[in-house]
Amino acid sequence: MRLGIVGAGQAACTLIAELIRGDFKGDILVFNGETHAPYQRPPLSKNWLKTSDDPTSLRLLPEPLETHPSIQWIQTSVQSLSPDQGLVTTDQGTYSVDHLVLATGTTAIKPSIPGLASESIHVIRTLDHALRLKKSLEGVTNITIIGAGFLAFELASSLADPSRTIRILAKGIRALPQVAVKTADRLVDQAPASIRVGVEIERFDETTKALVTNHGSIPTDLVIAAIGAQPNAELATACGLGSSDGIPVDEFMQTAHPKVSAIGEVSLHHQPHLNRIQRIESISEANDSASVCAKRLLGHPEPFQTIPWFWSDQGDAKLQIAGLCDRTDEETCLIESETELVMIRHQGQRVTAIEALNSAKEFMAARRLLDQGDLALDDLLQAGSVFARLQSSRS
């Protein structure tokens, strides 16, 4: 088989890790979009902006993999694609393959302002936008970030310093809507920003270096847009098998074209945890979707069931997140101190998700319940610990 995958983040290298370990018989083309070898995403936010100005700590894959004769590494960015024909055009020229996977990504939201040019708002998404923005904080001593989720807080916790004022501006009512109202409260306390909610953003004014928002002027020297993701969709749109909501595939990742699969954070599938159909940003995504597509062309199918996770480090804080809820499940507390909280997210007794900050013994533990079935609320409290939940579920 000549395997053509489109993209090389944390999905696409995760299946050519685990075809080239499962002794995939063929080869394979990977279409990679930008000038830099395969890097890891996640710490372009966290302390990799503060402490490297290395791109090679960021290395994807083990050089043996990386450089595997199997692999040929095509940089440049695809044009369109002809699933019926297994072509791939990009300027370049044209590649036959026997089957595609669509490991495109997602691209970061801009938000538009008035009075303020696209290219002067940073993003952070690519190395390019983590390098770009390394070479913009010189000199900056205000810097605004919009949005309230977990980028914008580690960002702000990886460009403090003493010589700058970082504002955090949310649209919504409260910062980190995305977790238990006292798990955020703690992040809040505890950024070394000024946080300011319910903000609307009306234009930036050139004279005065601010932001002209509802709640007065604010100083902006540099902006930073941290307010979400699209799927990267488009080149499946064009045959008729994506739209702006993601690419549809099935629980063994494979789209409605037979020639053509699709992982990562722009697959669109059934959630088992959830019992839905949506799109996932998380690693654990990239990781688990890009395994069941690689079982699948290996010759051994298995489908999606694996529960989804996250992280955010934000300076001294970790946040380890097991399952996945919704923002109106019901929050309850089940450890906290002053280095430690857990809280349990649940619909009644049903636990949806766990957030542990700063106890990774917990998250491990919540993984490993929510992996076998369902969990409920009185048995955690009763317990007093996940950790001790399942022990006891051992016994």
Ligand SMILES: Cc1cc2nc3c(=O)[nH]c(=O)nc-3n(C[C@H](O)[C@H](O)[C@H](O)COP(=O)(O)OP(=O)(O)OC[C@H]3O[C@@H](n4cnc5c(N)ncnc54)[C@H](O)[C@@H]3O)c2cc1C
The other form holds:
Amino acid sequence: MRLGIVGAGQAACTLIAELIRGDFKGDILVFNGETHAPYQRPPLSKNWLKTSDDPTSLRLLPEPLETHPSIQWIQTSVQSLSPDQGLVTTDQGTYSVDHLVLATGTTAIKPSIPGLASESIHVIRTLDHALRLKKSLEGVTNITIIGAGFLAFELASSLADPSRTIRILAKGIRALPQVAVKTADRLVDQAPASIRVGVEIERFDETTKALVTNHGSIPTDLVIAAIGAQPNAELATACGLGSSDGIPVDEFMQTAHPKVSAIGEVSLHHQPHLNRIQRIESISEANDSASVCAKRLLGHPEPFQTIPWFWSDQGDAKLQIAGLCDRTDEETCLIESETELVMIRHQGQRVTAIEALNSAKEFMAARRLLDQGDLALDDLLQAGSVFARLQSSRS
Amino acid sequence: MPQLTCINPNEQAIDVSFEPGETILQATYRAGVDGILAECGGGCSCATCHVILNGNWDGTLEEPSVQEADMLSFAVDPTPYSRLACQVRLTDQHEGLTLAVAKRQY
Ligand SMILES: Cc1cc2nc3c(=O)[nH]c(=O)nc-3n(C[C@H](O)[C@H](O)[C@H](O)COP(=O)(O)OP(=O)(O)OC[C@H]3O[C@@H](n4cnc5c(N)ncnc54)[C@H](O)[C@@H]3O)c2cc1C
Ligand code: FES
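Return the structure block for the form predicted together with the ligand; the form predicted alone was the one displayed.
Full complex below, order starting with the chain above.
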């Protein structure tokens, strides 16, 4: 069997590792649209941005895997696919494969700001973006980050420096809408940035070097947009397998075409934990969907059923989330101290997620409990629960 | 380069050379040691890089941070010598260190 993988990011690399570990009988062609060997993305907005570490510390695949004889790396972007014939077309030629896995990820969205060339707006999605941002920081005193999510806040923490003023401008009515109000308030308080919500940007004024907004003029030497990403689904869409929301797949990561699978954050599938179809941008989604696909390709299929989890470093504070919730889910505070905060998100009795700030034990316990099945709010709150025990042993 | 020995989950011993200053995770990852998943890429957030040192290297290794200790207490079958590979920095003193990769990471 000859397998083609489009993309060489997190999901692709997990798939490769699991196939090799599972003694996959066949050849693997990997089409890597970037000029770098596979690397990790999360550090790009975190510690790595602060340090002078060279990119090799970000390497995603160990050498024995990168140089494995059954893998052929093709350093170019795929231009089109013909699933029926099993053909993959690139500027280096056309390749024939028996099965194709699309692991193409997403592309950062850039806002259009009158008066500012698109190239002048930074985004952080790739290593090249991060390298470019690092180079552009010299002499910069006013940094404006557009966006209200984890990425915007991580960037603010990583770029914080006495010589710089960092401002976060968010369009919506609150910052960090994906977490509980209390969690967001804590992160907003700690952020080394001034944060404004409800901001509409009109244009950039070159003479005053400022963004003109409904909140007045914001001095700006450097703009970073962290307003989200869109799925790289064009290849699939061109052959009737994709949509603007992602590439729909079943619980085995199979698209509507028997020869094509999709994994990682481009894949759109039923999330058992949420009980609805949703695309998720996280390492856990990339790894878990790749693992499901690997098992199927190795001949022992198991459906996708894992509980999502997520982490984010906000300066010295560590946020870890087990599960996934709707923005409107109720919030109940479990632990609150000067440094720690644990919030339960729930829909009535059903616990959907636990948000743990500097509370690794609670996060780990929550992951375990959610993995075991449905978790009731009262069980969590009742004396005798893992959390309560933890809490009493702490005080 | 100094070396350490790593016992993978299939009980095979693998020699791993390391640069002083690297973490156990960096060294074992480069060598392609099986069984260390390191899902968060060294961020002390996932506990899937659980390793067990052979005996007491107290004094030569920095103590685990509160975050690491808390994560470890919920790893699968932690021992007093359990560590997260991403949090342990190696120095020249650790020539000859032997460690086992946890049989299961979750
Ligand atoms: C700065 C940053 C910080 C993050 N922090 C966290 C975090 O703390 N925690 C967390 O859980 N998640 C985090 N994420 C999200 C996480 O990194 C992604 O969800 C994950 O990398 C998705 O993996 P993937 O393989 O689906 O896509 P990617 O890793 O994006 O890989 C897709 C690859 O496919 C390539 N490609 C696309 N089209 C083609 C083509 N036509 N031909 C060839 N190649 C192609 C792309 O160039 C890319 O290299 C972060 C992301 C970023 C950018
Ligand atoms: S790699 Fe995730 S905790 Fe070590």
